[in-house]
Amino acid sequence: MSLRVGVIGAGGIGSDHIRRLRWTLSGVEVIAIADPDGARTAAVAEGLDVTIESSGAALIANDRVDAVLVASPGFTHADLVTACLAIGKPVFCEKPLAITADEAWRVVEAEVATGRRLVQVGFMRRYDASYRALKATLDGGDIGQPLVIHAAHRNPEVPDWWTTDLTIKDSLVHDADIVRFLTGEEIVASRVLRPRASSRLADVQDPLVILLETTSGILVDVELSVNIAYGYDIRAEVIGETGTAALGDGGLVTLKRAGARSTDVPTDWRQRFALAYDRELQDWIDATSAGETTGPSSWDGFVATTVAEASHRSYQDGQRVEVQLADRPAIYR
């Protein structure tokens, strides 16, 4: 039997989603789509078999809903996901978990309250090829201890309402993670730098360099790049103490033409990381399935806001700011 699944949004990740639930992935059905835009809900369900809800809540509360996915905006997440929990319900949510420490905090707390793990957090990069293989080689031991990592999270262009706050609160979660991933070390200090700002983005400062520093004293620099046009482009490089390694390029070929090399930059994200994207989804759905949850989790999740967090406050004042945990629940352990 598919696992049942209500979708809330209907917007870009959203839409993707139901695209990929639909056409990519098995054991799975979409019943329900939610969204308050309703001409782009009913283009979103046009041919499907769905039924629209006038609500998120509504739709958490379809008996016929097995498993909700989240795909609304950020703010919107902690109330959806506790909801869901309220019932216990599964649910996957998209990042970020919450726009606050203590909101996600509050995630915690409900699904600690059930006795188990109910939620997975969409940090896709844990399922990307590359990621994966830059994790092993270091879990390999191949470059000796990690000291240094460079990261780059670059967007070709982001929409007019943009704010410098979303890149700090909606990327940087992103990079939070997944250096958590590969080093298996918690991120404990933050300070933001602000270099020369662009003038291709009025009112938001682009682009933000942000020095993260983990238990063991691994510096991380993330460069966050909003609107630097040429594509979307991700980048990591660790230097250990005998090599470094790198994510790959990413392009399927190198073209020699003209006396100049080049090679394709992905589009947007979903060029990038579809394949994580469907990794990831069909991990939920089979973890769902058999009553399991994997992945990456609300703890997880409050790690990365409570990141972005004190990133933000080091934005506001210019100082290192140390990231202050909570002491994780026996279910994340």
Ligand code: NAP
The other form holds:
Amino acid sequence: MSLRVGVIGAGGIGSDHIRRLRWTLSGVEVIAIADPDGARTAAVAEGLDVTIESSGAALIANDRVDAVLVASPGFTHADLVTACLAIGKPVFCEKPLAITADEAWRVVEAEVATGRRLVQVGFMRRYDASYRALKATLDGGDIGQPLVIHAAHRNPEVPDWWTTDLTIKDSLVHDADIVRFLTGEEIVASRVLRPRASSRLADVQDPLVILLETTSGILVDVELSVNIAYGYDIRAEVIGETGTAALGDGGLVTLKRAGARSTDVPTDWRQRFALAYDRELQDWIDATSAGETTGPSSWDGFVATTVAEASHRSYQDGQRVEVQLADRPAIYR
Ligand code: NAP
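What would the structure be for the form predicted in complex with the named molecule, rather than the form predicted alone?
Full complex below, order starting with the chain above.
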């Protein structure tokens, strides 16, 4: 029997996930959608046999919904995930798990109270073939101990309501999580630098450079650019003791023409991480159908949000800020 999923939030990534649940992935059907934008919901639901719920809470309470996918804005996540946990319903939550570390910790406590893991967080980079190959290279010791990581997270554009706070709280969580995944270490401190700001965005400090330190002292510089115009570009290069290893930078085809060589740059996250989203959600469907939970956890979501919060403090006061973590509960060990 297919896993019956309800989707909360039918905007950019919610509609993309609904499409892949419908057409690409197996063992699943979307049976309910909740989003305050009626026209958008109707368009996304067209051709689907779904119930349009009046709110996320109503969707979660629907007995026919076996599992919930949360794809509404980040500030709604903690309450929606906690409501799922209160009735023991499995939930996939897009990143960030929460906007503040306190809210994320509330989710962790609610999950711990159920006695088992029920939450998977949407850190899809862990499912990306290129990041996995990079991790395998590091784990295999091919370049010795990692010393420095240069990373970049570049978006071509953001909506006009975007803020610098969102760059830190909504975007940096991806880099915070993938550094932990690649190195197996915690991030212990953050310092945010403000380079010359692009004139393309009023009232947003863009780009930011964020220096993260890991337990063993690996230094990670993350350039976060949210309005870089040329494309969506995610980069990581690890400098080790005996070599370097970087994410591949090639498109599918390298074109040589008229005395120039070119390759495509993805236009957005949909294109760059399409297969990673497929893999993370198929993993979620398979595990949930088997009564299990896999992938990035609420603990991972909590840690990423805590790093983002420390970075936000550093952005405000210009100082190096230490990342203070609570003890990791047993269900996440
Ligand atoms: P979006 O395009 O603004 O879509 C969000 C949708 O949720 C909108 O239709 C919005 O309606 C609706 N919504 C707002 N409050 C809601 C509520 N309480 N219950 C149900 N629906 C609600 O945003 P998005 O780009 O899809 O991002 C959604 C989340 O996914 C964010 O947390 C974002 O960080 C994450 N995301 C992750 C990735 C990734 O790479 N993993 C990529 C993109 C986005 P209104 O417009 O009427 O408010």
